[in-house]
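Just one chain follows, in the form predicted alone, and it is written as structure tokens.
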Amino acid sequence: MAVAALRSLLSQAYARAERRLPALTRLKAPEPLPIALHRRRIYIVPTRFGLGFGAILATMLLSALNYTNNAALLLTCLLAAAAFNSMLLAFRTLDGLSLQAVRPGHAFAGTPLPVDLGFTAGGRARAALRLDGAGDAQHFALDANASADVRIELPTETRGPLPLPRLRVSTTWPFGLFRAWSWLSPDTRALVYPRPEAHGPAAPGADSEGERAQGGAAGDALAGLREYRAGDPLKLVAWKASARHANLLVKEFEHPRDRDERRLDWHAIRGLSHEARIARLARWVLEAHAASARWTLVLPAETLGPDAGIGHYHRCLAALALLP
């Protein structure tokens, strides 16, 4: 009867703080984008310099009291509430601020991952903001009804998604006495590709080195020019006709079929651990596309291809992310 009383009186005082006091309850847990700040989960706390100017004005108001000196009584009055004011404007910086978007971008484990936050100023200019993650803080300033995105970069050790830590905005402006902060979650994750192998040998069907350096094989006919998509190699931009156009043009040559089609399968590679095989899969993916080779990627649980392109590059790569 005890133990379920004692439950009883936990979850009632747990239930009576969550109500009154959300941003210390609840603001742990992942949030849906967008999120927007406000009274309750704003912190105001005063800072090391405001401190001491708080020790500064108690001693000017008892020498002042005590020497009944008016002159010096109104000044710290007037110091006390321009600090007073300070706190004010510290929190108005925050409130109304919004994060409205997080783009993760790509990388290899052991690489930073930058991601990219999308905030809104709302109503009001925001001033000397800084945003604290996982690595170093990023400081930055919004005019009002503007937005602006904000990068980080987070360290990466092993491949698969990646949760984003809990991030901090701050200001301590305009005269550093009080610091404001708030917390936000978003609910967002990102994805750490596997790190390529260093070394290791040619994949199945892979052209010779000189082919790849030149991006196509000598005696290749040229098929045509199209426009230049995102991740296609610069050597193949033909740029005396890009020059009469408005938009850069791309060479497109003709490559017998058995050459420039390769097979990446996983059943194939032999002798090497399951994070072994993956890296080595990632490195042929690499090489492949660098070499604006179309390819097939054969995994335990389904095949991706043949393709070729920025798009391919990245399903494929997160294929091998994902692998149990």
Given for the second form:
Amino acid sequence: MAVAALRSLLSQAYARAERRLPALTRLKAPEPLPIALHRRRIYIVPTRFGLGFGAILATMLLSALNYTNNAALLLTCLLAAAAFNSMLLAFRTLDGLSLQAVRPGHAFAGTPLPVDLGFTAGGRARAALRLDGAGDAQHFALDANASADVRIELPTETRGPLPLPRLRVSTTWPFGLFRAWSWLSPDTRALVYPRPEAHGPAAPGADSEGERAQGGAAGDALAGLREYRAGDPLKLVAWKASARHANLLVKEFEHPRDRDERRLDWHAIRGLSHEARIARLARWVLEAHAASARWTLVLPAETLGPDAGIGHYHRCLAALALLP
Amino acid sequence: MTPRPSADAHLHPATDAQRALDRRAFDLLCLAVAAVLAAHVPHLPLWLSPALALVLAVRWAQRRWRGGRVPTLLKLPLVAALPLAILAAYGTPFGRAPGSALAVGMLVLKLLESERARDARSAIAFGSFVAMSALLFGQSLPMTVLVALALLPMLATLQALQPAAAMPRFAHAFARPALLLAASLPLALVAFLFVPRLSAPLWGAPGADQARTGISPRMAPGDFIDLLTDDRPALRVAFDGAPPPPAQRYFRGLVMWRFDGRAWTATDAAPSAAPEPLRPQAATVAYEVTLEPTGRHWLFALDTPLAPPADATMSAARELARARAIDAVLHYRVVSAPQRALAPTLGDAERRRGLQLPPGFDPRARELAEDWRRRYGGDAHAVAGAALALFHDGGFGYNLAAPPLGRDSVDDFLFGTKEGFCEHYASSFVFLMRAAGIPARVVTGYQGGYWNALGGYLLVRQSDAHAWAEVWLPGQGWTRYDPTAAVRPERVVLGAAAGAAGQGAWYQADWLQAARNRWDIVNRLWDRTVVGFDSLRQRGLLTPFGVERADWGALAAALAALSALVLSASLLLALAQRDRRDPLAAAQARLERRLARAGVARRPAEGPQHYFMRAARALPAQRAELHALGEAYLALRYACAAPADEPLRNYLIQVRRFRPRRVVQ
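Show the other one: the form predicted together with the partner chain, since we just had the form predicted alone.
Okay, now the whole complex, with that chain kicking things off.
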């Protein structure tokens, strides 16, 4: 009880301090990449273990002085100096580290969104770094002059642009006595796709699977002729046309799935709320992409397609995500 | 050059302290605890250290090969048995020895429940305290080095506890802690020199329960035997001039008057009387004594001191003493007269004390003394000569393994065993003198010592402990007689080792002894510079800077100032960014800075070729030079993957020499 009360009091005081003290809030403003850490933005405080170790050192100092034991005093001074210098090492672990790239992944609302953060080490090795952001924490280490991608996952709730939360990169290297940390607020935004509805009617134009037969079936529209390549089936050779040419020619038909064209129309959906329409369109886009179909997405302000493929898929979902 | 994201990072993201100890960290932790245990072995009870070592080894093997926790049913009895065993061994739970034995035990038992990073951290923090407490039992150089070495596995353990830390080879785990400790030495030394020392202890009486070694205020034949085999240093003496000859190296400690038939004691000395008058008969000797802690009050000085050193008093019989027991290495300066006459007149009280003998002991010795008294009348010198002749010619031998003596100890020795060492001879000699009606007393102290020519000081060991006699001669006063010298002159001239020649154990071989005597220089240096650095010498530290007898505030200010100096130096080092760019890029940057000052700054997104051309146009006086530089740069940068050494060096020299001349427009 008391601990919880104290903790909430502490976090209140911390939030207040962040509001009041410009030094703490200065680094909350998003900034462009690359972000290099330097001495003005690296903070250091002792860890809880560091405080306890300090208390032990104080006890050692007092007893060495009390017993006028110079060897013990020398040892205590040595250990204290080493502990102190470990603070400088902690600082050096962060100093010069830079965040070069932020590559947000894709996620539907409600599922975690992976973000890859590209760090480069600069001239010295960085052991035992830790990245915290939005409840996720990652440990990583970098060799000198190396770079690494660290992936964190952000929780998502609603569709739309998601600004990256403030990230904290910290280290307690080498002895866990001091924690050095710095805030990173890259001005990169991730995009959260709308959550597709779970069930609902199929999209208009989505045919049953059986109707789409393999290439070369009767009734396919002839698209053109091309030169014979080893491995083409003999029944596709256009013998009559080949007789007039030096080489064999082969008939080319339009690909069967090209015919499977869907029109995913915002206006065709009625009787649903704004968000439910978006959810349905998102499901249709998903299904169309899964069926390798061509589709056209008609939105109130724009029309996307007809097209197919992964690029079209992401464009459509992004457009849905950004709908007002 | 590969990143090392940790494999298990995702499983326990937020709880560093709860992470299980990996094998490396546990190995290092066990090593650290073993090192702390080793530092404590010299003072632990004989059975305790092997028992703790066994627990440690079994626990290490168990976690390594079987894994899993130690069952509580096994842990609890061990934890309960430890305090009981220590209580049984020491009889009390209080004090330095049982306290630190308990601490070492707890530290070893802590391993039994160390499964997580947090356990290891608290074990290390506690362990550093326990390691330091080993120094409370002896601050010799080897011990200090051992404890300092124990810091290495401790720091290595803390480092191995870091998440995502790369796991280097076992030996490499110590590299960074060792480097860090070495780099911390300057700061540590500044702190050591200037941390203000306490003028009085805050608690406890330091050294109260320390085992007492050295000369005791009671002397019975055979008591010295522990001392005579103890090779530890007792005192070191640095003379201002040449050292006195070996036969004069008598270091006076206590004068013993009272004999109870068995033992001589110094207890009933008159405390407040003025020192016996002294007439030096040759040049005096000035010297500085470095006394190892004894836990006693008295000091030792070359026979016979003229005046007490600062903080000490001198008794009537010219014994030196301090008000507080000597618990730390003590330096003091004395001036002595090796050849002197003491107390030409003898008061009645002194005479009575000098003739006291317990009634009903040693009838045959009394008879012999009566015989001498009749034969030589009142001639004390002749009686003493007769006693020395008896020792020299009467078949007496010098033997450290003297047979035990019965109730009439003097009779037993003189007419029975005839084997003994300084105590036996001094005791019998004084007995005979007193029985013959001549005032005499026993003096204990050290005699001899090893002259360390390299260090320029005399090393006196506990094994140089000695007892001799002083006889009051009319007209001359108290005169020193050493009956041991009558039996074995080498003991006095060549020292204790020669006296006991052929009787030492194998580890007292001559060459080993010689090596140890040389090694003592290091110990002495350690004692003088580190162990003996007391508040008095600390106050003198600032004298060269015009601060006489610096007080607490001045020391604190000096500490702050010097620490700040050392810290800013390390901060600068920490902030230093090593320029890892290749020399070509660095040279190019320099050239661009110079050209920018001359008014030709490189534009963003301007290629080097265009930039050099523009610079050549802007500085027509140096057109040719700039063309050459540009071509050389382009060739070095783009013609090959890595520039060749020779052209690169030429280019660097050209850049260094190039000075743009500003054009007046």
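Residue numbers count along the first chain shown, from 1. Model, not experiment: these values are computed from the prediction. The term rigid core refers to the maximal set of C-alpha atoms that superpose within 1.5 Å between the two forms.
Remark: with the core as the superposition reference, the CA shift of residue 100 between these two forms stays below 2 Å. With the core held fixed between these two forms, residue 158 has its Cα displaced by under 2 Å. Superposition of the core reveals a Cα shift of less than 2 Å for residue 198 between these two forms.
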